[in-house]
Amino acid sequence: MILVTGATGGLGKLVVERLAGRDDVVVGTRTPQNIPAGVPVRRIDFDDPTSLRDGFAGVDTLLLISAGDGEDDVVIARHGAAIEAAEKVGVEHIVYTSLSAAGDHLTYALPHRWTELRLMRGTTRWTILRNGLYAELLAMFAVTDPGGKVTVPLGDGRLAAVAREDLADVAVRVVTDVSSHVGRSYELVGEQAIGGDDLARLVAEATGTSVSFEPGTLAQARASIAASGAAAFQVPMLVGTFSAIAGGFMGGTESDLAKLLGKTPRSALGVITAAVNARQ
């Protein structure tokens, strides 16, 4: 039996859609009554050890995306729980959606890489899936400033952006045959790196005007954050995110992701450029 731990998030949806129908997988989440009638599901809930050591009874693989944003000491107590849960109740194999190597530059890594060395230490077989940051990311912030410039601080860095459908594809390549990925850890970012010149550009094609990059300041972003109402540990994690790539430690698109998928990836650009079209 294979289970998909978040199973309403982004890209916890789209793996439960490509695994629909079969009659080995059940999902689980937190909230189970937003789970479509008919779906197998479980309630997993990474705060509740219970619901952990009820939720992987029975299960082989586990697929755990990773339990949410948060602050450090709360993403780990998360997976650690539910590492042991599998551990006790006999998981085989866990697929764990972890984050690119490149990602070592940004605020949020360490909670990933305690975690895939926990799997390591631990008495699963494990897989590790490190995942790039999604394109989907870059499409929130192809947006103007009232002078029509595209302002976020990515500076002259680009992104090695990955479209979140091609992740999902990938591990369910993975969890549907884990024999073929013991002990194996892959790198999974795009083949396109982007910039803010992009995004400009983008938009300009979107809208028809002429749109301009020119990167504001950590600072402005910082506030301008801060002013939307994010959660403060959230602050960082998007500024950390934007330093990192204006930095230039985001671009490298080395990846394992078209060998994975056994074709040429999504282009990150088409992604955005949907999500722009979408908005207008």
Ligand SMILES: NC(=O)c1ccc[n+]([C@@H]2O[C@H](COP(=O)([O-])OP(=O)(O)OC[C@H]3O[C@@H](n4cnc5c(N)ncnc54)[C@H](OP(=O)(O)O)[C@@H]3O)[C@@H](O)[C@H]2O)c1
The other form holds:
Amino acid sequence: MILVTGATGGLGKLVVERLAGRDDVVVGTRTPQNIPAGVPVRRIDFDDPTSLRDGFAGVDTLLLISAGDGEDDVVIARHGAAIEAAEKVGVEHIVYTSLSAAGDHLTYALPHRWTELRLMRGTTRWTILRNGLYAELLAMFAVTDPGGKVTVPLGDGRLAAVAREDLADVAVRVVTDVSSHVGRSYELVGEQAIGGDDLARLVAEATGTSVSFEPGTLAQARASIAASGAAAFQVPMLVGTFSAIAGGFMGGTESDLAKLLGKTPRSALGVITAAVNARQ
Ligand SMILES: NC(=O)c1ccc[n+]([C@@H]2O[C@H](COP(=O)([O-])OP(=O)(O)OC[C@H]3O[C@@H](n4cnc5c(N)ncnc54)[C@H](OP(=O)(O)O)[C@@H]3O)[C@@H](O)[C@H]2O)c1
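I've shown you the form predicted on its own. Could you give me the structure of the form predicted in complex with the ligand?
Below, the chain from earlier opens the complete complex, with every other chain and molecule after it.
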């Protein structure tokens, strides 16, 4: 039996859609009431050990989708609890959605690397999917400010953004054939490195207006993120992401993505274009 955690999240939802119809799949979520009737579901909350003990019973393969929205100690405790519970009930193989190697420059890399090490030192078989940053994330910044500019502190840096749907496709390929991926760690970044100039161009094309890219500063971004109502831990996460891209650390396109997909990856520019068009 395969169990997918985080089933109502952005990535989990896409994975569950792709696994629909299989009789060996159970979805795991903190909110089972949000899963359509008839779909096998278990309540899985990494903050509730009982839900893990009961929810992982009988599971052979666990797709552990990271629950990274929190301070490092919170995320480490969640992932540690999930792995420990899986080991105790006899889960055979854990597939973990981690962060790309370039992500070591990001503030939130540490809980991912902790989880990878925990898996390597644990008793289950494992596969690590080192996911790059989503094209959907970059698309959030393809918007104009009141002055008609795309203002985001990327400098002249670029991001090898990846379509979340491709990451879902890879996760499905791996969890349905785990014996081919034992002890493997895969780098899953996109094939196109996208910069602020691309974001401005896509907005200009969608709106039929002239739009320029304005890098702005990290200090300005920090102030506006803090003022937006973001949680305290989210402010350095986002500012650090901009800084790592601007510093030139996130543009590398070497990837296992095409090989694991068995086809050409989706265009990250296409994902951003679709998001921009949907806003018009
Ligand atoms: N590569 C990127 O660009 C990028 C961007 C954002 C996030 N991420 C990371 O990748 C993960 C998956 O991405 P996503 O797009 O699916 O993020 P998402 O839409 O924020 O979904 C994350 C899901 O994790 C589950 N979760 C959160 N806290 C949990 C807990 N205490 N116990 C069990 N499950 C919990 C929730 O699923 P349920 O509500 O169904 O329980 C939540 O919907 C994120 O959690 C984050 O670590 C990566």
